[in-house]
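Just one chain is shown here, as structure tokens, and it is the form predicted on its own.
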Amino acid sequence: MEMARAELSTGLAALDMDAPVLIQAVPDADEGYEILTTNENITIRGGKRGVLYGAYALMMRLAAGFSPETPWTEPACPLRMLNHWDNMDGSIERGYAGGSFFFRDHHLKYDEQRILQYGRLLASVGINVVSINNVNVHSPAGLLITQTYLPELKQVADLLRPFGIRLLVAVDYALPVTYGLGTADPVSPQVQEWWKRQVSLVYQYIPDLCGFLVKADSEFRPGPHMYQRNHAEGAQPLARALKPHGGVLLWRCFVYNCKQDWRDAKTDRPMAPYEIYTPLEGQFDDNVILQIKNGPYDFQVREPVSPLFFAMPTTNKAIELQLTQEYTGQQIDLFYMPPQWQEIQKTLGENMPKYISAVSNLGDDPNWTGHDLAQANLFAYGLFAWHRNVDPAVCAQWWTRLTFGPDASCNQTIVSMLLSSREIYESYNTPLGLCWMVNPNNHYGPSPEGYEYSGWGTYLRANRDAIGVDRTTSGTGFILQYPEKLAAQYNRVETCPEQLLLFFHRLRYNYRLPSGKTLVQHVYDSHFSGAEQAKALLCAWQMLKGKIPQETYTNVEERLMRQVSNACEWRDVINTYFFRYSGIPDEHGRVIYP
């Protein structure tokens, strides 16, 4: 209540603003909340963190010009957390905007008003969870949990309370190892013991905190197969301590075989968390909540819903989103993110988890994202998080308005610009479905073979002739993971979604799709387009000089820049990719390289 009253307090100030408010609390309501208004004053009921988002709410409604009367709403999803990959060095794996914000030299070192100021950017759109160390969990971060780190640990936990949040630690799952024991099989009574003292330890110095995070048996991370232990074995020791003190487990699903010889076709690694997990329905904790990518792939510009959604309904899933670029742009190109969450969420329906996390596009950049619209996918995150359904354009208009001020053709034209930014960059970039076409380690643009002979598996498998795997029936069977009805549409090249096409089928470059073209020439068109649509996006951006701030024009100029000649460079690799194989040349005479 007295932050709710403080934030208020000084938000009001700062809009110029001086109607009464009032806040009432309503018992055992936690985060849900309501704005009322009368022609005396406008009152916030709510429960004891309902009552702070709907403060920010209110002001971020006003601030808007929008009536502040809000009906009852509470969220959709209890947990709604940012998940971090910094490192201890102060390094952000995947981390487009700078470095970290939390550690420097291997210890928690941060600028507290850095940190205040974080809180209140999450509160502001309902984050209620952040982790704020790297899955990929390298020594010392691995030594969080211990009395070392647990006085600064509970430092950056005190800061974050009183905006409602509450910290969440990714662990190494071979901690007990570090510690002497010689082994960190989930069966032995030593292992068992060990998690319950060092989770008791952990609670003593953060009674609030939400739980562990676990990346186990996952791109050489050390895990429960180590000692030919099954996951939800792996899972019970952490589960069990934890579940006295109220915490949770995050177990991510994001498993597979990294070490794929190219030559073996048979093995599909998207189909390898389906098959790992499937088989544990009824074997986990009630406190264990797997953590599902939202495609079977890795995060990439287009792929299907991870099947493992339709799956082992008795289990606790949350469905994990990744904020930071990491095939969509890398925080230079534009990529608005919630068109793709709301067909992410159409295509789930009730399958959608109640639990969501996203990898945190966040730095010590001045502007916190480095490219100034990027900020456009947090705010919306959070939207999402709460609602489920929030349309897209909505997140955009609201944003826009927020960030830039109510002129109506300067937001017209952002709010076109964000919209239009997923399909362009995928025009450019991989249509059909195809993936995996980036350069290797970094991730930035083209690579048509970059992985295709590497042990992270193949998965163009291009020759003179024909592109794609064929991932039905007839093929690896990927698509009988899916429920019977997604299955059949997926399976059959005539209904299958043709943003999807590749994913699912392989097909010779002279395949006629609907429009009438064969494969090849839509690539060709494709490309040519997206790279045009991307210069488009930059002349639309320079017609707003002087209608912006001269920081934020120049931060997205430059940017817009750079994308544009990124999509040039896929345009040209790509296209001349694609009709190396084929012989097949381009319609209309346009250039690409022989």
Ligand code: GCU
Contents of the next structure:
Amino acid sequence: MEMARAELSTGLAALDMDAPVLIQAVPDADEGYEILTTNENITIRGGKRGVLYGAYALMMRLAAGFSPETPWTEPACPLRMLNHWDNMDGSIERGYAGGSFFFRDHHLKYDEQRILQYGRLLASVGINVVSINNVNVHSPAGLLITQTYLPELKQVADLLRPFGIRLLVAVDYALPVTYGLGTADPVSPQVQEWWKRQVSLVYQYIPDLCGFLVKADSEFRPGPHMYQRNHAEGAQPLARALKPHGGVLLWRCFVYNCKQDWRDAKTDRPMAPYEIYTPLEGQFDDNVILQIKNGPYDFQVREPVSPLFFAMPTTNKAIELQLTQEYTGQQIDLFYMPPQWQEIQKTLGENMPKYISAVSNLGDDPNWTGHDLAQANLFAYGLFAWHRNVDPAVCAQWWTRLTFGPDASCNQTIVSMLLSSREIYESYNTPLGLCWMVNPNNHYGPSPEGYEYSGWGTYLRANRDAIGVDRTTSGTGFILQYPEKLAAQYNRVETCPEQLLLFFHRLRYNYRLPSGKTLVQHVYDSHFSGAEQAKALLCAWQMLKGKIPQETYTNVEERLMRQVSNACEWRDVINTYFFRYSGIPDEHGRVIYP
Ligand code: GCU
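Condition change, the form predicted on its own to the form predicted together with the named molecule:
Let's see the whole complex now, leading with the same chain.
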């Protein structure tokens, strides 16, 4: 209540507004709120944290020029998380907006004002849990949950608590080994006891800690497989240590063999999570939440949803999205994500998990996200986590109006840039759901066979006739991991959504798409048009010169110029790749490098 009042008075003063606002507590409610108006005043009614969300909602509505009236609203997801991949040396794994604003020189070292602004930024869109460190827990981050760093961690928890935000910590599964136990075997009584003691200590410092996040047996991280234990056994000691304190264990399902032999055509990487976890249905403790990436691969430009979401009905699940644009333009190229989330929501329907998490796109750049327009993704994520069914266009309109003010023509341009950005990016990037044509390691720019002969399990298997991995019932059988109806749809090339065609099927270059075009002609057309559309984005932005604050204008213009050159590079490399394999020229005789 106090916080809501304080935020409201600061906010309204900053907006130069003076509205008579009453705040009323609704007993027994927590995050829900409503906003009522009479001729005399505005009333925010809400639960313990709801009044704060109501205060922000009111300020946004007033700032955007909308009526304050809001019917009672409650979040669809109780945990709305942001996962930082921040390292304690101040760097950020896959960060494209500068360094960490939490860590420096192996300590929690920050500008307190920035942390308070960050708390406001997140709470204003309803995010209520923050995982503060990288899932790859590089030394000394494992010690965050020990006496060495707990006093520092507590201070951050204290700063964020008034914003209704709880901390979560990514932990190192092998920490008991570091502590001299010689093992982290989850069935060892000493290991179990060690976790109990450690967790009790953590809760003395941070009594409302949300819990732990674990990346185990994945990409060289330690885990229960090292001791021939499965992941349900592996999660147990941590979950049981957290349970008496009300903590949860987020257990990531991003597990696969990253040392595959490319000659092995039987092992199909996207099948791994389902194969590993579904036999464990019913065996996870009730405070374990499996955190599953939205697609079965790894945040590619276009993937189907992970089939794991449809399985394991009695197990808690969280969906993990990626706001940081690792494979989607790295906050240089424009990529507005809500259309992707809307598709996921549509496909999953009631199988959409109750818990939601997203890898942060924030850093210590003055504008938070590197690319000014990438802020829209964080804003929309908060709305999506709260409501689930949000229209990407409405989110874009809200964000644009709140960020750039009421100028309708300017807003129309920005909204349409945002809404078209994903398809533009995809059209000059990896075609038809093929995935993994990026440069290895940094994941920016084209390299069609960059991962082809590597251990990462990400193969295209192109030859002169065809491209793609057959994942149908006559191929690897991945399709059978989906519920029957979806499996049947994906299995037939005629009914498979065009954008996912090469995810599921191996096709000849001269295969005819419903449009009448051959596969290879579609790839050429899409890449030529994508590069042109990237130029059109730049032109659209340049028309706004003078209407946008200069700093923002320059920031976005400079990035759009880089996007144009990136798009041309993608166009030429991918078209050449398809031409060299297929030998089929472009029907329109455009330039493709032989
Ligand atoms: C991707 C990404 C890594 C990250 C990993 C994960 O593979 O490239 O940087 O650690 O995902 O989500 O754990």
